[in-house]
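Below you'll find only one chain, the form predicted alone, shown as C-alpha cells.
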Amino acid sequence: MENIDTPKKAPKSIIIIFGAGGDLTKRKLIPALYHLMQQGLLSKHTNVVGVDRLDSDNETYRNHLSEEIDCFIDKEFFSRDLWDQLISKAHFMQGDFRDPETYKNLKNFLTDIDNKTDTPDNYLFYCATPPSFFGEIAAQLCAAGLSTESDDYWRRLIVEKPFGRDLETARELNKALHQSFQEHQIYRIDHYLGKETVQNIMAYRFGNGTIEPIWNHRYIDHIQITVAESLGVEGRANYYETAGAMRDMIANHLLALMSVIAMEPPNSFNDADAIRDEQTKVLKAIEKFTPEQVLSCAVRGQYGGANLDNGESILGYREEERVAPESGTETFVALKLMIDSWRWSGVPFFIRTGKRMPGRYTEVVIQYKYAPSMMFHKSMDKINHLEPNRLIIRIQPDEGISMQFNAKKPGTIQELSTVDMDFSYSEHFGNAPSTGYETLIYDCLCGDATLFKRADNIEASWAIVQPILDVWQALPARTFPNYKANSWGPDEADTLLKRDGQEDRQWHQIK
C-alpha cells in the first residue's frame, strides 16, 4: 500500500527555461531542481532545457553552470555525483525570444529529447525573463503548437513578478497569456507563498482549536506585517526607478500574505481553486481608498545617506548608480488597510515595506486586544493597562512562531512581566536546503496551483493600490530622502498607527 506521507515523484516532464542565462536561473531555479533530486522528489528522466541568445551548447552551458553552483548551494548538501546526474540532462537551445524561428526549432529540440529519454512530452516553460517577454513568449508558443494539451500530456507556463505595473498593464498581460494558455495552464509564481513559515498559516489557524476560535474583531486589536530589507537597490536601480517598493512589494507579496492571514476557511484544502477563492474574496472586500484617505493611510518614503556608529558610510538612494539626482521613487511603504468584512470589522491591518532598514526581518504580528487589568493595578507602574498578547509570526530569517503574554515575576510582590512562549523552525524540523523554489516548481509539475496567483487575485490586487499610484504621481514627494539609512522609516510611518486616538499603539519592534 502506498504511504499517503511519502511524496511522490513530479512526473516525467522537459523544463524549458527562457532566459537561461540570467541570475535567477543559476543562483535560483537551478539549486532548486538539485534539492528536489536530493530530496528524491525529482524524476531521473526529468530534462532541462535552457534558451537564451548566449552563443552557447550543452557542453559550454553544463561547465557554465557547474563553475559556479557551489556558491548557490551549501557544501553540506552538496554532492558531486548528483550534481553530474542532473546537469547531464541539461541542454541549451539559442534563440531570440522574438523570433518564431526559435520556437519551430524548439518544437523539434524538445521532440528529440523525448525520443531519446521516454518523457511524455510534458513541458512546463519558465519565463525566467524580463516581464516584456511573457506576452511574446506565450504567443509563440501557442503559434508553434507548443501549448496544446491532450488527455496524454500537459503543457504549463510559468510567469514571474511583476504581473503588470498598474490595473490596466495586469488586465492586459492576463489577457495576452489567454489568448495563448487556458487559466489553468497559467502559473503565476510568488515565491513568498512558496516559504515554508507562510504555508504554516493555514494549517496553524484551522488545525488548532486554540487558534481560529479568537482569530476575528473580537479578540484581535490589529494586525501588523512587516518586510524589511536591509540592502539598497543593489545594481537593481534600471528596474526599480520604474517600479519602486509599492509596485515591487505591496503589489505582490504583502498583499498575498494579507490574504492568507484573513482568508476564511476554504470547503477543501486539496482544492487548489477553493483556496485561491477565499484569498481572493479578501483582497476585493478590502477597502478602497479615496483620494483624501491616501494622503492619511498611506506612507512613502525614500531613504538618504548615513554614517554608522562602526565608521561604515551609506549612500542615499538619489547617490546609487543609475539613480536619477532628483528621483521620486518610493523605497518604503506603508498602509493601513481595513475589510469590509465581518471577521475583520475594525481591525486595521498595518503593512510595511523598506529598504536599508536596519535588519532584513519578514514578520507578522496579531496584536490582541487588551486584558482588564483592574485586578492588577497595584503591579502596574506608570501605566493603566497590561500589556497586549501578541502572536508573532517569523517569516524570515529566523522562522518560528512566538507568543508574548504575560506573566508574575517570581516573589511576594504581585508583579507581571511579558514572557515568551516560543517555537523555532531549524530546531524541531532541522533546516533543509532551500532556495524558496523548490515547492513551487514540484507543485507545477504536479499540477497543484494552490500556492500560485489567479489572474483574478492578480487583477484584485492591483485594485487595491491604483487609486494611491494615482494620488502619488499627482502629487510627488517633496519631503524625500525623509528617512536615514539603517533606520525604521519615516516618523509618518509611526504616526499611522497612532491615529484614531490609538497613542498606544506601535510597530512591534523586531529583535
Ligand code: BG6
The other form holds:
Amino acid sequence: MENIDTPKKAPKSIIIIFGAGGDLTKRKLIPALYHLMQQGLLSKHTNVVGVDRLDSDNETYRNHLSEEIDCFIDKEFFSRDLWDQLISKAHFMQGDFRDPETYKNLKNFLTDIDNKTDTPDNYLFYCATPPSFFGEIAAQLCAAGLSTESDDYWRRLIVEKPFGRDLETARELNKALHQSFQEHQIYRIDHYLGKETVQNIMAYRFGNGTIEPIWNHRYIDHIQITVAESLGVEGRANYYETAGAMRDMIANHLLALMSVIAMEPPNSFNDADAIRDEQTKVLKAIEKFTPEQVLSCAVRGQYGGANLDNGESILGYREEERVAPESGTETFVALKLMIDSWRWSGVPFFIRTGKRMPGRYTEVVIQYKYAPSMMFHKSMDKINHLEPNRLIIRIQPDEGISMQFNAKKPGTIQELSTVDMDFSYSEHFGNAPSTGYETLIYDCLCGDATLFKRADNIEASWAIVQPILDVWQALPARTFPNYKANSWGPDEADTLLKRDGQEDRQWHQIK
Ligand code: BG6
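Go ahead and give the structure of the form predicted in complex with ligand BG6, now that the form predicted alone is out.
What follows is the entire complex, opening with the chain shown before.
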C-alpha cells in the first residue's frame, strides 16, 4: 500500500495461473489484469500462462476467456483493442498438478516465453485451485527449481483461501509451503483486504487528527461488523457443506476487518511487516472462548425457506442441491469478541455474517457512548431517549462513511433529532472499474505484501475460532433451520447484544 504519486508500472513478469479453467480466473483475475493494463500499470511484456488439466490450446483458451467478457468488464471501460492485446499474451499449457512432468514442461514453456519476449524470469505463480493442491503445487515448483530466486529475478506464490480448515491444518499448510518457498515469497490472499474501502479505514484513522483520540474504550461503547449476503450458496454446496460461515467468512474476512479497525498505528506505512505486526497483535489479543462462553457469546444459524411478499419463494439451505437433508452446516454466525488491550478494555466487538439476508451489505458501526444528557432531559421526556453518535463505515455497496449525530429540530421547543453527515465514494471520486483483485495482483507484482496475510496472522485467526468449532462439533445444532431466508438471522443474534443488562443495544438497522 505504498503511497505512490505517479504509480509505476509493475515489473515485466509471467503470471502462471494454476486452475486456469476455473471461474476465479475468468471472472476476476483476467478482468483485473485488463483493468491494470488499462490504467497503464501492467508492463506490455506481461504474459499469462494458464495451466489446467483441460484438453485445450492457446486459441481455444483465448476464446474461453473472451466468452461473456461483457459480464465481467463494464461496457463503459471495455476496449476491444486493449482486450485483444491482453489476450494475445495469454497461453495455455495442459498439465496435471500432481504430475512432475507438468513442472518440467512448465519450466521449458516459461523459458521459451522469456526468450521470445525478453522477460527477466520473474514468475508469479497463482494457485486458483482447490486448497488440496496448494502444498503439492508449491512442492513440485520447488522440485523443478522454479521457486529459487536470484538477485536478478523473483519468484512469488499466491494462494487463495481457504487456508486450512482449522488451526492444525493451517499450521500444516504453512509448514508445507515453507519447505518450498520462503515466507517473503508467499502471498496469502484475503480479498477483503484488497477492497478500497477496507484500505481506506487505515487512511481514515491515521490520516486525520480528530479520529484517533476518540478511537478507544473511553469514548466507544461497542463496535459492530456486519457482512450480510443476499445470495445462498450458488452451486458451491460441495465446498460450503464442509466449511460453513465460520470457516468461510469469520476465520478470514471478518477477523481481517476487525484487525484493521482495532490495530495500533504502525511504526511505518511503507513497511508491510510493521502493518501486519499490528494487525496480528490484535488477533492475538482477542480473548479465546471457554466452552461456556461459546454457549453465551457465539450464535449459529441456518436459513430455512421463505415465501416473499413479491411472490418469490426461496429454498431453505437443506433443500439446495448437494446439501444434506439434515445438514448441520451454519449459514449464519454472530460473535461477541473482546480484545484484551488497554485501548479496547471493556469494548465488545459484535461481528455477524450470513447468507440469505435481506441484502448485500458490509458495514462497520462504531457506536459511541451516550452523551451526559442532563441538559436535554426535558426534550428527552418528549423523545424518550437520546440516540448515541454512530460512525458508519460502508464497505459495500454504496461505499462511504457517515456520522450520525443529534441536532436541534428547528422550533421553540428543545427537541433533538438524529441526522447524518455523509461521504460517498462514488459521488466524490467517481466509479473506478474493479474486480477487487487489481490492487492485490499489482502489489504482489511489485513485491508489496502489506495486504496479504502472514503465516502468524492466519494461525492467530484460526486460534480464535478453533474453540468455537470444537464446541459446535461436539454439540450439533438441534434447532436448524432457525432463521427464515431474507431475514436478519436467528433471534439469539439480537439477544447477544443485550446481554449483561445492555437492553439498549441493537444491531444497526441497515437501510
Ligand atoms: C468468499 C466466500 O470468500 O467471499 C463467499 O467464499 C462469499 O462465500 C464471498 O460470498 C463474499 O465476498 P464479497 O466480496 O462478495 O463480499
